[in-house]
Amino acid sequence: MIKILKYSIYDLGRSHWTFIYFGFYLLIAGTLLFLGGDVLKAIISLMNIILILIPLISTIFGIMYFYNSRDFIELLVAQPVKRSSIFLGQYLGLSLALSVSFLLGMGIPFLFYGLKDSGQFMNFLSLILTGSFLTFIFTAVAFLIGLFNENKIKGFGLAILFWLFMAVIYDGLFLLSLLMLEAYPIEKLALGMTVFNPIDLSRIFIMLKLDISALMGYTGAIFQDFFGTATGLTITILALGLWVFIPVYGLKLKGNAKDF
């Protein structure tokens, strides 16, 4: 699985995609921080972007790597290798290729600016931690539908449906349940749902670290009162490490059965 890993990092480095995808966030970040001029300000409109980006560009990337690699997987099958280790070892090479870029396409500018002396290092750090559970997450449900779906169209399809369901649905559906139940006491039902959205509970993990909790009214008190608490992030950070950790292994389980 690592000598994959390694093979699947090297290719990405060597693809114009990861540079585009590096450039992209290395000129929006120096954009928001040259023209809003205050670092505060430059994270919360950052979040607000790659809370919709990263899922959707980690879909697609995940989705598309799979099917074209699909001759080189078949190629590894036909050698003395653990069918689970391939398509590990793939995930785990594009998942960290995208994080990689995604982190220094951030880091740079933020540096460059005086990160250090802003006092919003931690803030920062929580965009890059919530930007890389997401790049974990939808590459796994990507590979994962990739495996389950042997045509392409039908597979990208469901792949783009997921991260709409995730990114736009869930939203409403939430916002529905909450407007529909307004008579009762609904702030455990609201804790929950939140908790199956790992877009939502990215969202409400960076704006309670910024402190911006009260934009979002009392909602925003129930989630503060529990989130923002030690055993609120904790449960935060282990819903996150699920989100990453049932796929994956859906993937090592559906892997060593995949038949080609």
Second form
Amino acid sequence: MIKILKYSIYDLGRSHWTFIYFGFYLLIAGTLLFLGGDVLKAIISLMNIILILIPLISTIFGIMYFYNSRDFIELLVAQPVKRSSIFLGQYLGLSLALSVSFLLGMGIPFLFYGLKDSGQFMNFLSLILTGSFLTFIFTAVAFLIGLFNENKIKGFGLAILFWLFMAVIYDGLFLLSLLMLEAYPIEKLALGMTVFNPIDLSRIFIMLKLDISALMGYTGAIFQDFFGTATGLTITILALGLWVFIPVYGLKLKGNAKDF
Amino acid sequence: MIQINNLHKSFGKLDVLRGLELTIDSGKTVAILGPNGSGKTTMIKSILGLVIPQKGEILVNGNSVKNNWTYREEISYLPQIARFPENLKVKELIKMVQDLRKTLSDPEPLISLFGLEKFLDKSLRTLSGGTRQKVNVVLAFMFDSPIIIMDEPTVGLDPIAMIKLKKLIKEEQAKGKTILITTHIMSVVEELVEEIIYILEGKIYFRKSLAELNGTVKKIGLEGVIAEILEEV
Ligand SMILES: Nc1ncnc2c1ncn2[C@@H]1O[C@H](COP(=O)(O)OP(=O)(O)O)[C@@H](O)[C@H]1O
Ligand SMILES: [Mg+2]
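For the form predicted in complex with its partner chain instead of the form predicted on its own, what are the coordinates?
Below is the entire complex, every chain and molecule, led by the chain shown above.
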């Protein structure tokens, strides 16, 4: 697997897109910090951006990279290489390249601005952690969609639809169901539904970490009420971990069963 | 040695292989013949683990291919349709495939045999079909594997390259390799092969040694012989 990982990192290292992605974070984090002048405010603004953008970019890169590597994959499956190493190696290659671009693009401006003395280090770290989780989750789902769909257009459409659902539609359905089920013990329902959306989970994780009740939102407040901050953080991280594990495991299973 | 027992493979509703049985002894060269769409490529891909059969067993040198990948180290494979990462240069591709295998390889003599030196720095996207097929041949023959599997290797090759390929195959035969080849070119079969295996409707329809057919082949040609057998059965 290390060899496959090496090839895909090498390949992505030559791609302009990785650098554009890095440059984007550099620019946006730098602007917010140096023009805004407040680390906490910058973290909150960045949170709102990355919760939408990381899933979108990971989905698009994931599905495009998967389809672009089809020839490479077909060459590899005939070689003495383990099937699951091929898919996992490619997946790790892309997820790592995106996460590292994100980490560096955010880290460099924050370090220069004086993250160390701002007292916001852990909050910054929670932003990086959830951003990386979202990268690994949405890349994995995009790969899985690609693996199940030979047809590029259909695969691309489904992947975007998945993003749209998680980023936009889900919240609407969520509110709607809360309104319709007024009498029901809606707190538990709200908690349950959150677990099925990695973007919500990430938002709640950062909110619990920042611990600003005004920004907490409905589900964040319930989470804090129900579990307290520490348990709430643990639960959201575990749920995010499952969100990585399940599609990656699906990748392995489907990869082993596929005909080439 | 390659052993196939009761192999079944369908794609959706299409039953391609229906209980195929086949044994190929070490050191033998056999041709797999059969009409288009009869399942030759599917059988070969099953041996390589590219296609996962629904039922049956395949053993390569005694090892089951199921959930196994190490046995591919013993096989050189020349696919019918070569798919390469298109932005790689030819020499990068060769290096990559070398890197993926543990076995020693020696591409230089093959590169000069097919005159590929001037293409080494070209990206695969720019190559003509015939040149791609030559690259394909280099990738398969640069390893010294005991088993060689070729799926319509002559497609796209010019007559000179074809003669060179036949010569290569003869050299490998002399080293005692097990060789499996599908082709529609009868001269390839007549010159190189000891046995023909004819696949029809997902099963082995007949299997004959060329020596056994020799007399008739001289009279009416190999195509004639095959047509005759197909009518008989
Ligand atoms: N991956 C696949 N999905 C669906 N059908 C396939 C696939 N591969 C092969 N087939 C079908 O299986 C049949 C046998 O194909 P193949 O083994 O390539 O035949 P041959 O090599 O003998 O010409 C054909 O009808 C082909 O369309
Ligand atoms: Mg074929």
